[in-house]
Amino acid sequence: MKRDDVHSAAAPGAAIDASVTPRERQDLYDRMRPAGLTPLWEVLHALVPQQPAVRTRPAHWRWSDVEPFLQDAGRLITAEEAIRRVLILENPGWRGESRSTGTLYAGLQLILPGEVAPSHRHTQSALRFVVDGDGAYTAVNGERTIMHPGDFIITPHWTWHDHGNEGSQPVVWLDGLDIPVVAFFESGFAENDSARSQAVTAAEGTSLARFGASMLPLKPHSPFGATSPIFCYPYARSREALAHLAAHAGLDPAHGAALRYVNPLTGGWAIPTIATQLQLLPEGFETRTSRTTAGTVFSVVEGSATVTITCPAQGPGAGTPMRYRVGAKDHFVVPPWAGLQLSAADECVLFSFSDAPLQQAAGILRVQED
């Protein structure tokens, strides 16, 4: 688009001084330059779009590819070494970036058999949903749990935090964190503790008796301020539950059996920036096409699923259906505003995370069903 039809479309039916030449707009321009200055008008167009201009692109990691690139990383570096041994699920659209969509980061970590991953903190909130592998720990300001295939766990912001592997097998579980939103924001910040591991202090399952069984302390508090108490919510429950209403009490037609994970002490966001949720697709279930500006990361964690992908209208690909078949262990991306339609080859299991949080406590979440 040429500068004078920028101009004329940031004012519609304005006449245009024919008098005035490209060449002398330029010079304005070029001179304001120096004093900090440029013209609105230039780019009104790309600050205040008619749709969504979606960078983030749909973006599959089947499980095949990814795990022999984790053994390799497992053989070549120690955990100590990588300080936290991680490939990361870079989309496309944010090449160099370290981005999954473009408010959230995804990893896939790994920890051998007798290793540990040293305690830090850090101002970013992260989630962990174990993927492969049984027996690893996570401990969080002074209290461990063993981590299980389908375990989601939390490590609020500012919080001490290691893992080690004192079982037989490597685990690898996927690492969810709002590392672009701090940046945006240019509040980061991160320490290392004195210690290799942090001493534990409380009995594995404290937080989950404190917190998680539909009762709460007669004096509550919030030790990770708007962050769920309960750190580790075990996937054999959440299973359970999806399970029975599935069987009993109907599916949503764009999502299935679904539930949301949630702060007991305020029935809000288990993590304040990051939505997560589990859902449970019945064999030959289809589920109804859906769009949210909410960027979201998906982990499949049972059977197996043909996921179509429609990107908005404006960005890559847009408007052309991109279809993946997912199975157990893969991961993939749904861009803001993309059409989701899942159909579920068997049953099928999927956890996911988004920004919708932020979205929502800024009035600008849009969903839409079809």
Second form
Amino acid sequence: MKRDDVHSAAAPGAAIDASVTPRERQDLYDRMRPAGLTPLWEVLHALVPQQPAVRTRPAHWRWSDVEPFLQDAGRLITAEEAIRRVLILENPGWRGESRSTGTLYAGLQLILPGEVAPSHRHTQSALRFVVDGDGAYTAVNGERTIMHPGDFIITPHWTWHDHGNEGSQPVVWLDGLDIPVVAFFESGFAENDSARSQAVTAAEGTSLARFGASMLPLKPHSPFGATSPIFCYPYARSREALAHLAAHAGLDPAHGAALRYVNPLTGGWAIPTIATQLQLLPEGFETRTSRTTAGTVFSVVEGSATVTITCPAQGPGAGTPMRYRVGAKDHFVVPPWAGLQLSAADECVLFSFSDAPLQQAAGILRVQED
Ligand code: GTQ
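Could I have the structure of this protein in the form predicted in complex with 2,5-dihydroxybenzoic acid (GTQ), to go alongside the form predicted alone above?
Okay, now the whole complex, with that chain kicking things off.
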């Protein structure tokens, strides 16, 4: 009998008992299955891989491909009936599972003038990044914020939130949620509000005035627990900061001018489970290749770039670089541990989110820059 037939999972050099047949072992496995037992040594290499076993694939959704489907959805179902009229950016490696990466959900939500997406709350944390159109609102905890392209808005876990559009344009934003994480923990709760839209109890801009002027209230106050008390980070401010840094403060070779969104009460991530950042690449800037175990969803805000994604040496798509030419309002996914290189054709601004805070908390985040 060949050694490999008997000991498929054996470590090199391991002592082997050649008198045992594969059938004897299979019999044992068959007998123990009804007892709820299974042998680790048959699965150890898959359970504890030497390199990340990545199902997430590189993916690109062109705005010109997506927008007509959003328009069609707008004709065929109301926001109220749908509750949330969203087209999920489903990763080809996770078809049927509503995931953009293994841990993150992303979708594009459309709300037409006059519509309301009714108030509800859930354990999942959500971010909104405004992609197209102006004048819709999100309400969180009694405060509304009017959405402008590029604004980053948080709906903290277990807070009532509703969306509406009292403007004159259709509005589309990117939804990012930790849905797969909460599902993994089997810990999701949700409730519908008795009110269609929650009552407005605070003037627009109150949370930003209280927490977003590099100042904090004199008395301790943390309305959303571990989540940032600022629930709208206006694009105009973030972009101005990045433009200043790009012009006057030098560029990070792997990221250009880049800043992360912060919880001003802790200095930590704005959302406890999701890292969010904005970066600006000057015209012609070519980043160095970087990779991180945190799979990432990108939204192109302005400009255009060539994105080169190189998957790890093992697994589907191994080693062959994928190259996307991306423009404003496009979305793309960089899988965990894939190399990412960006070349800006013209000045380019990118928003992105990942599961880095969870990996950091677990001590498993790896980042590599060439
Ligand atoms: O707006 O609350 O894309 O609950 C998916 C689930 C959006 C939302 C989504 C949600 C929401």
